[in-house]
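Below you'll find only one chain, the form predicted alone, shown as structure tokens.
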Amino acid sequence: MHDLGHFMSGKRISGKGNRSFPIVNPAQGEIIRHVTCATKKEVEDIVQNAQNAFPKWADTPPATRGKILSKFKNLLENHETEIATLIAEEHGKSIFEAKGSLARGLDVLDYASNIAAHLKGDHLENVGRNIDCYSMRQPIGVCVGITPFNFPAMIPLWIGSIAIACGNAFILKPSERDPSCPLRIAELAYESGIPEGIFNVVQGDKEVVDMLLAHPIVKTISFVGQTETARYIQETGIHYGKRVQAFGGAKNHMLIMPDTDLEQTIDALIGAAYGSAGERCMAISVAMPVGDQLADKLVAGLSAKIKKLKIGPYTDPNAEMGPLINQAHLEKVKNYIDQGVKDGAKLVVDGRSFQHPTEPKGYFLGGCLFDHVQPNMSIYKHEIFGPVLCIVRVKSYEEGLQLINSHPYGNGVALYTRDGDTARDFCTRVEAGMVGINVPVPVPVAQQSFGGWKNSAFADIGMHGMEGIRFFTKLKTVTERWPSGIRKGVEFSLLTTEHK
């Protein structure tokens, strides 16, 4: 067992703080290492180191930066199993899920490696007599990413890839629950040719976050996590003059029409609700079948498949769902289930008693399915962040749409139907940032941008894609005029001199 520290100047450094956090293997319920929280001086050193490295990196041609990022992507691909194992060991995902999450991060890194094409500006000739006008996007400075425990590779790559590609220096503050993967990624970034001080990792909790928020050198803050914290990050960051994007929680709905392909819908729901043990902000946690006949068939089909889910540690190659992140979160999810029963929802599949035969100390929870959930119940109103799916029966498309639009969260949403007119109306009127039509988890591809609405996002600019590039750059517009008479005179003088 050893302590993890920070990453600065191209190498790992031991933490000097007197506060540390245990890192637990959630499949075993045992402490496997510790991570040391940064001191104020360590934060200052890392920020200053990033600031010192920034000018040279910003001056590096975008095409050169892109080539280095391409090497970084190749290195990550070559170390796929190693990184996936670190994710699985500290988070609990299956190896299959861990590799999948890394792949989504690599998609954004691939997009970022083509940064030269994305940074092209606009040019307008002769806006006035002999006057041209053009725009350019330039790097902004030292950028900070504060990322959650559930995707320790994907989200740091979503944020860091674009920040670094645009010419900025990047400081990652990962979750203290699973920090090994981010440290390894930083090492590979340096190995690929990203200079010292451009990719840094600092460990810590709210104290370290507050230091970064208040630091005058830090220019941007990107956050993904709980809604309450996202709101705090936005308000505090703006107070200190930062550019902020803060993404919070979710309660994602799937509205299911009577004309849907039911078997396809059930399979989609199993993956969307129970993948990653429900610990993802894009999980479908509410299914809304239209009509009781469809609802009865949906519940029956889901129940059979949920009971057959293979639950186990990441070391089990057949595991479809792993444990929750820690004991406290396991108890929190169980409390929501208890409250749902108390409020009158019907618990059709109860996973609370599940215990893994060889890992009895692991934080495992079987898949749970509630039927007849009402909008006033806590299991409907709040983000549970676990393997719990709620069935809310609605009588019509309009009733379902209005329920979705009245919910305080607006991250992702899905509609399952075979009718194009219904789908088009849904896309136009639904109040959510990411919409899937017969796609259960509508996370945008790298070329597009990620971002929710309402209490799911406290940001005007989305993550990755062109939105991400706008966030990590400053727009500069140049208006220039060169008097034509002077120019012609100079050229004639030079020409005649050269030919004498």
Given for the second form:
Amino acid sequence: MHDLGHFMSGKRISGKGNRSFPIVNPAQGEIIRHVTCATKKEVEDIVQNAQNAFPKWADTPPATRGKILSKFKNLLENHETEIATLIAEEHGKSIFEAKGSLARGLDVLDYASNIAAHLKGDHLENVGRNIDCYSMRQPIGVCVGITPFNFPAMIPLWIGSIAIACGNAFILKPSERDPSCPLRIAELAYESGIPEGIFNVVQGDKEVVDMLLAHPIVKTISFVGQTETARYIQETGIHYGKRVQAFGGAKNHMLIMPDTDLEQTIDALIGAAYGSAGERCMAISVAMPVGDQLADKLVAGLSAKIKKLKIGPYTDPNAEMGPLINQAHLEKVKNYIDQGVKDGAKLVVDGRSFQHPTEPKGYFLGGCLFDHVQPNMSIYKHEIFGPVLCIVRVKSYEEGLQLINSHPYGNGVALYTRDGDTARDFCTRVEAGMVGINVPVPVPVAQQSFGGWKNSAFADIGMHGMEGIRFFTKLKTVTERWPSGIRKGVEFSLLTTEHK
Ligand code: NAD
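Please could you give me the other form, the form predicted in complex with nicotinamide-adenine-dinucleotide, since above is the form predicted alone?
Every chain and every other molecule in the complex is listed next, the one we just looked at coming first.
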């Protein structure tokens, strides 16, 4: 069976490590290939190779770097179906969803292609007599991205394109569960003209991550994954003196006011809660209708639609929802559902017994809907990361807002209402990093920056947009004085103190 290795010096290299992981097609429950973990020597080689390539790339004019990134984007677009199929095969999401996630990655690559404009600094003239002051943003060196399984193209592109556009060398450590797509992306990066050593992929798990965290050449760590891992990455990275941004898990709420457009809200919730089988850090996993009348209608409308969801493998063009990533995760999600029932929540739609007719070994789970969920239940407190929506009924806007603000996660949040005053108050007071007003999954566009609050992000600075550019550059401020003698016809050596 085919074993995946690493990408360095412009080519794939087979791994020499003696530890490997099976890569499973989650729709079939079958191992399709393996990925080999890097050895210490391989990590060392990749980091050193990146460091060697860095100075020339850093010295390449930003506009030239941008043009190369533009070619990279075109090449990825030409390979859209191939990339989407790799994502779908190893992750399980539909081709439509895979293409959508690639498109969001390409938006950031497009933004990065215009890096010359984004790197413009400030200039203050005559801050003192004949003295000017200006700032510049310079590349940092070798930057590492450690990414999760749920978006194997989008998140590496969010991190990698900005790191590379800013003039750095980038090493990606993708998830060991779906590493084929990131490997192919690195290959296409090289084919588009990004020099060897600038976009590298190293495979592995915690052991490899720990080597990268401790490596003295590595300057920045960008992490996306579970909260516990994010916390560990931030603490360890800081211990080793790295610049760190670590994004974690989520429990995203939608607060729904009685004046909402009910049909629109139900449609939005179906997409936001069950898209990508709920394996999205921006998925809505808690809906909070205000008042029992609205809650009853919402539950009835949602139940009817959840039961009609078409569940199947990515090879079925009609499938709206795919399987979960692996058997262990399927068990974990089912355990949460069992616990929710034990705790007294009402399981209105139960997807636990769903079996796909032609893929009995696939990790499929039907959509689930819980009503009457209470804040002390584990299905409310923890991230489930599956197609499970919890309805928490609240009596007032204020009660809902207080619950959201006291939840330990604060990634995305949404409010559904027709009232501008309520919306404005919500935006001001809600404690979450990304807010949607009548927008269920408010993932910021490339020009803005992505990032949550509280346990959803251990980072003072967001991904992509200007925050991303600041993360991947060092600020330098120059204060300079030039002798004004030449202008005045005075010899440089004869300048008076006044001129100096
Ligand atoms: P994960 O934390 O298990 O793995 C993420 C990466 O870290 C992988 O590359 C993995 O190999 C590595 N890793 C795993 N355990 C490690 C350890 N103990 N030490 C060092 N490295 C380790 O996350 P996952 O299961 O792949 O992804 C799902 C999680 O990611 C969910 O919690 C989801 O909410 C979160 N996520 C967050 C965002 C965000 O922007 N906040 C975006 C996408 C996904």
